[in-house]
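A single chain, nothing else alongside it, follows as structure tokens in the form predicted on its own.
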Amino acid sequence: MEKAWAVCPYCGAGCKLNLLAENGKVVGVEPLDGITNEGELCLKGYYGFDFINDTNILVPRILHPMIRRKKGAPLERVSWDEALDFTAENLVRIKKTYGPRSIMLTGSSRGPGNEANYVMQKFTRACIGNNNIDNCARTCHGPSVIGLMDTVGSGAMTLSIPQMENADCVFLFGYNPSASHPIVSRRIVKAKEKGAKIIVADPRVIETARIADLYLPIKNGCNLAMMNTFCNIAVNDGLIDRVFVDAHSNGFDEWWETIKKYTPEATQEITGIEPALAREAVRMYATAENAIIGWGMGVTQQKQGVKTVHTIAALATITNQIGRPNCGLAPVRGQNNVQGSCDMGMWPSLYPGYQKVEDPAMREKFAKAWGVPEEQLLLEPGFKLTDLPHGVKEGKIKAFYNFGEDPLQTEPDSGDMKETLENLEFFISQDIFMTQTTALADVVFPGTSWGEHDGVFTASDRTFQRFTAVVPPKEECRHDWEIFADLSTRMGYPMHYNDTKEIWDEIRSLCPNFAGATYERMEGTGYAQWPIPTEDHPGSPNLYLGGKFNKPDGRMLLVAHDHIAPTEMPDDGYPLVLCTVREVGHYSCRSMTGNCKALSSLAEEPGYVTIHPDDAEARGIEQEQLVWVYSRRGKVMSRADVTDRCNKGTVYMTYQWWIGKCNDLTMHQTDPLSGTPEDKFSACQVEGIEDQLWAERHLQELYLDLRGRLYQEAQPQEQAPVPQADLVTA
């Protein structure tokens, strides 16, 4: 048996593991000492495993180059010189009629590693010539990059995941951990046993709310002036530090004549927190010796997401809970390498490393390094990921080369989404599975999967680990960055690495915060905590330690913003507002766990909406049934899962399912400041479906309808039949 050390693929935590190989097959894990998993792994990293060997449970792998010859023709495989010529001319035909800013790519946070994230940025500024480049992060953790950028200066967080459970207080803020981050969930558990309190704030009595010294039954909508309140409270209390907030920030006096309008008395309506529980909450953080705030989605994909992040930074200074071991900031993020995505410079407005595209020096750095005039490279930022639908619509946006992404299941208002994407002169899908997003390409370019590359993920508290491959490329697939680079040359500007750890030095030598990070000190188990500038430096599990913030001054901004309502409200029509979240047995489009045995067998389509009895009883639904769930954007169906665990007046869907897509009902509305979509506030409406059997008949017609195609378009010479196999219901 062959064995293989990597980092699990399915969240930031970063968990250490073994791949097991026999005959060229994936057939097992088992768990390493990591530094974050200390040899546990969760349900994902345990049995995530055998997508690897195209199990063909949902989707098949995508195993040679493809190409359509004219919009409306069929896929055709085709060698892979022709697919890069192919590519590469129409590129560059794209480039010289509509000028370098007609091409959009996005990079991947699921599996790909660094190093591929790195070609295809500078594939992006060193051959097209544009800032066109964005990641996943935008539609999720990009709020806290920003914000945390405006105001503390690093857009990551500020102690590492092992410090959790040493913390005094952990307050827990529109953020699931046994769902999302399993590994961190067992760390939280640890820290309550060690004595902690535990705050959640969330619309849901998530799994932590039930070890929670307080629980806050927030209303959706409010996080904005819930955290103004707390701010206000914390002055008002006398709970800040004065001498901290003097001596390590800016901007004090301006930011309390905006907090000191949110006390907990005239928010209550909006936030639904009793000013008593309120006070309580605040005192619980303020006054514990080390304190965290932790955060996800519920933060992020708000109309005021970043503002929102502002203030949680706000929070943690004014009460120095920051800039210390065991406390700070925590937005712990969602894909395994979303966090290196941005550190490799998948960004519009930044270089590899968060070196800004519009500082004059880091444009002469990069030029000379890579070789080019200082005029290739924009001085601009580029278009976000949630620009290309309006891109599109307007005529700016030509070309798009998605790289290991599926928009049409992830983005808001998939409607909208498929209308763009067909809409396109030129579309390019890289990935490993047919996705309905890659279906619809005029290119497909099979990469690699986890597994069969090596490369380094950065875990979400900024840690680099490396992993390896166990079992060589299937068939025709080739490894992500080879492929950037065949084509980077075909279009003129000649890219060749032997290795990813080419690669690796390359960025080390760009990226000063990186430079420590050698493949040799991340054998193993071995692992590299940036900023780590050389390489006998010990790595920093902590940042802004003794106040000193990343910004010109050293010093802290306080930034405050009045709270406003979510852009669509309920009403007679869609009395319901929908939330999207996420579960523990699948990730992001499931193409990955949808082809794992195990995991494809916890649930099937089309998935559940969770709704709290008294909405059930009202529309005459009952648990399992199959309902309606609509928008103003669609029409979808689901389960009920029936809880009065959730708050009653907003159902909550996960976005992996095909039939039950909640992406078809979400809008396309986003923060102004992030450009992150509105996912967690919509307007909606369920109704029960009086012919049960016809609903599941249906539901089966859907689904199988749907596999066939995909199958089809990944195999389309063959045209191999599909299996039929009954759907599995949890």
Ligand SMILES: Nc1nc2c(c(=O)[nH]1)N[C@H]1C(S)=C(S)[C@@H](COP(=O)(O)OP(=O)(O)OC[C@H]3O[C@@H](n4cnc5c(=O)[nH]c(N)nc54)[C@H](O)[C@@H]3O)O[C@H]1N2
Given for the second form:
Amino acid sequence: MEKAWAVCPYCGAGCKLNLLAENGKVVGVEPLDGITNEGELCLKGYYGFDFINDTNILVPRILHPMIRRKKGAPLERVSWDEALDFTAENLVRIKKTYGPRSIMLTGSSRGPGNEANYVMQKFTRACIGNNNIDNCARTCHGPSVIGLMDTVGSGAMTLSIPQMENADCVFLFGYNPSASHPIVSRRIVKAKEKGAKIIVADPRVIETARIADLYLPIKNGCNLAMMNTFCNIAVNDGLIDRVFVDAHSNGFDEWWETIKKYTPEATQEITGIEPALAREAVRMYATAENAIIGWGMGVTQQKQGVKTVHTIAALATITNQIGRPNCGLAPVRGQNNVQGSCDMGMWPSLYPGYQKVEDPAMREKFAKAWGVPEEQLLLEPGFKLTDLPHGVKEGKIKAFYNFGEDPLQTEPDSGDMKETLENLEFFISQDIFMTQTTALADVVFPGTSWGEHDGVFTASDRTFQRFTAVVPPKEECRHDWEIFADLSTRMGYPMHYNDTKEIWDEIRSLCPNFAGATYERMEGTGYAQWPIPTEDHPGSPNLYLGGKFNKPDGRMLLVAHDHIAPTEMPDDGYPLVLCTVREVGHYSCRSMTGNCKALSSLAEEPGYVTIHPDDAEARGIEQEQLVWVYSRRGKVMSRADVTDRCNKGTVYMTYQWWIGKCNDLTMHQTDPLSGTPEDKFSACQVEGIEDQLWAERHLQELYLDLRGRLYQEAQPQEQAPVPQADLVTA
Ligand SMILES: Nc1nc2c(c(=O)[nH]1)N[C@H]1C(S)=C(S)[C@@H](COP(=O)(O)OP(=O)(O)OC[C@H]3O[C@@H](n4cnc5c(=O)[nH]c(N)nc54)[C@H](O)[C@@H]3O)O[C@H]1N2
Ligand SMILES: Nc1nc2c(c(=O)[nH]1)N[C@H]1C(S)=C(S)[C@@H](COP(=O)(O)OP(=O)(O)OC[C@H]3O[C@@H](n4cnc5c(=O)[nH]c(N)nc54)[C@H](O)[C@@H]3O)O[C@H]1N2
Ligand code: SF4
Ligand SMILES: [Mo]
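Having seen the form predicted on its own, can you show the form predicted in complex with this ligand?
Entire complex below, previous chain first.
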């Protein structure tokens, strides 16, 4: 039995585990005593490993490079040399014809690790010559990154995951950790056991609401009005620390000019919250010795995302719940390595280590380190991931290099995204599975999977941890970083690395805040938490200790905004709010969890639409029935889950399902300050289906057809295995 230590590749909780292998196959895991998980794992940690073995449960892994010689032609298996030369020639041609800015790239916050992302952004900047590099944080905690950089200075959690259980109050606002980060959720349960007060503000009765001391059933889309109200109450009820505010922040008087209007009585109509309940919540939070405020996609996937984050930072600062251990801001980052993608400069305005591309001194530093003339590195930020659809429509983006993301499943308005990808002149996808996105590509590069390569992930709380390979790469799969380096060399900017340590040491040499995070420190269950400027520095569990913020004058900036309503309000034709969320057993585009034996048996297509009993009854819909859900963008089938834990007037779908694909319904409207899609709020209608037998059959047909096509694309020259009709019918 082989054993290798690794970090779980699902959520950002950063759980350490051993991967166990026999005869080149991964056969199990055992939990390790990592800093964030202390010997615990959730169901995905325990049962989410066997996708590596190419189980063919949902779709096959891609094992060979493939190209499509021209649009509309089938994918063809070719040698690595041919695939890389074909790609280099096309990218060089596009760069020459339309300029370097016509090429867009996106990095991966999942299996590959920091080193592969670093090499990809270096390829983007030093070889292609633009800043058009982004990652899925754009659709996720982008507003937290931006909103926190604006106010407190760094876009990250201010405390550590283990400290969460030592808080005296945990306030969750639009964050559902029991589904999203189960091992973080354990810390909250432990805090409760130690006597902490729990407050939950969420339109749904989430698991944590069931152990909460106060539950605020807020209306969907009211966040900014609600947060302004909390701040208003803190000031008017004498719950602020004026000494701390005066000593450590700027802008209070101007900020109050806006906030003073938001009394709980004035906003009750928008928030749905009784003034007395709102007052009690703020008192509980502000008077706790150490309080944490945790938020997630309920805040960020809204039109008011960045503005709400500004106000959350304000609430923590005025009540002095920041800058000490066991308290502070907890935007717990979603993907296992989305903190890392941002750390590595997969962001159109930032070099690795949060060094700004607009700063000429940074440009000089990186140009020198990478051996390119300064003019090669642009001072203007590049395109955002969510600029892709209009960038292609306007003819500004001609080529797209997709690395370890599945935009056709995970970006809003999939119909429009499909058109976007089809209208590209040249499209490369580098993944481990034949996803719906990869099936549209002109070039398919097979990367090695987690379990087959080494690297460093950054957990949600800024903790760097190493993971290692336990099995060799399958067939012709190559390490993601090797693919970028080889392609770059063929395009005239030679890059060569022997291993990930060499890449990591280059990263440390360029990023002062990461300099002390050596590979040696991160052996086994070792870790390094940034900022960690030197090799003898202990690392930083907390940011802003003593109220010293990461701003030029060391002071936090208070900024306030008036509330704005979501873009698409319900109306007669589309009377329900559609809110899209997560479920515990499946993960993002589902290519990995859907190929794990245990996890795939938990739930199947088309997933569920959660609906309040009154809304179901009004439509004659019963539990488990197949239904139609439609919006101005599309119409999909789903299965009804009728429950009063969901609020009346809103339905909830998870974005994991390919037939019950909620992103066929969502819209491409974004927070203008971050470019983050409004995935949490659009208008829809739900309708019962009379003939349930027909619906079950139709569902099977759609699913088999889609999977059949993906199998075919993955193995063009072979007898593709035929997917089985293995849906459990109701
Ligand atoms: N099992 C599993 N775990 C995951 C993932 C997965 O796909 N599957 N994805 C990972 C990723 S990428 C991320 S970013 C994290 C996200 O983790 P979370 O932030 O927990 O994500 P969501 O469940 O989308 O949304 C959080 C909550 O926001 C609430 N909400 C909706 N509208 C509003 C509103 O207007 N105001 C407020 N205050 N709340 C609202 C929803 O009811 C929901 O309970 O999870 C990570 N973990
Ligand atoms: N409607 C709706 N849509 C949403 C959300 C929502 O709440 N509602 N949430 C959004 C959020 S928060 C996020 S973060 C995004 C996530 O969106 P994505 O980043 O697109 O989703 P993932 O499933 O994480 O994509 C990971 C891809 O990387 C591949 N992969 C895994 N490991 C490796 C590797 O080592 N090498 C390579 N080359 N590929 C690899 C996987 O097979 C998969 O195709 O989805 C967003 N979409
Ligand atoms: S909590 Fe997250 S990191 Fe930990 S085992 Fe579960 S999915 Fe993996
Ligand atoms: Mo995310």
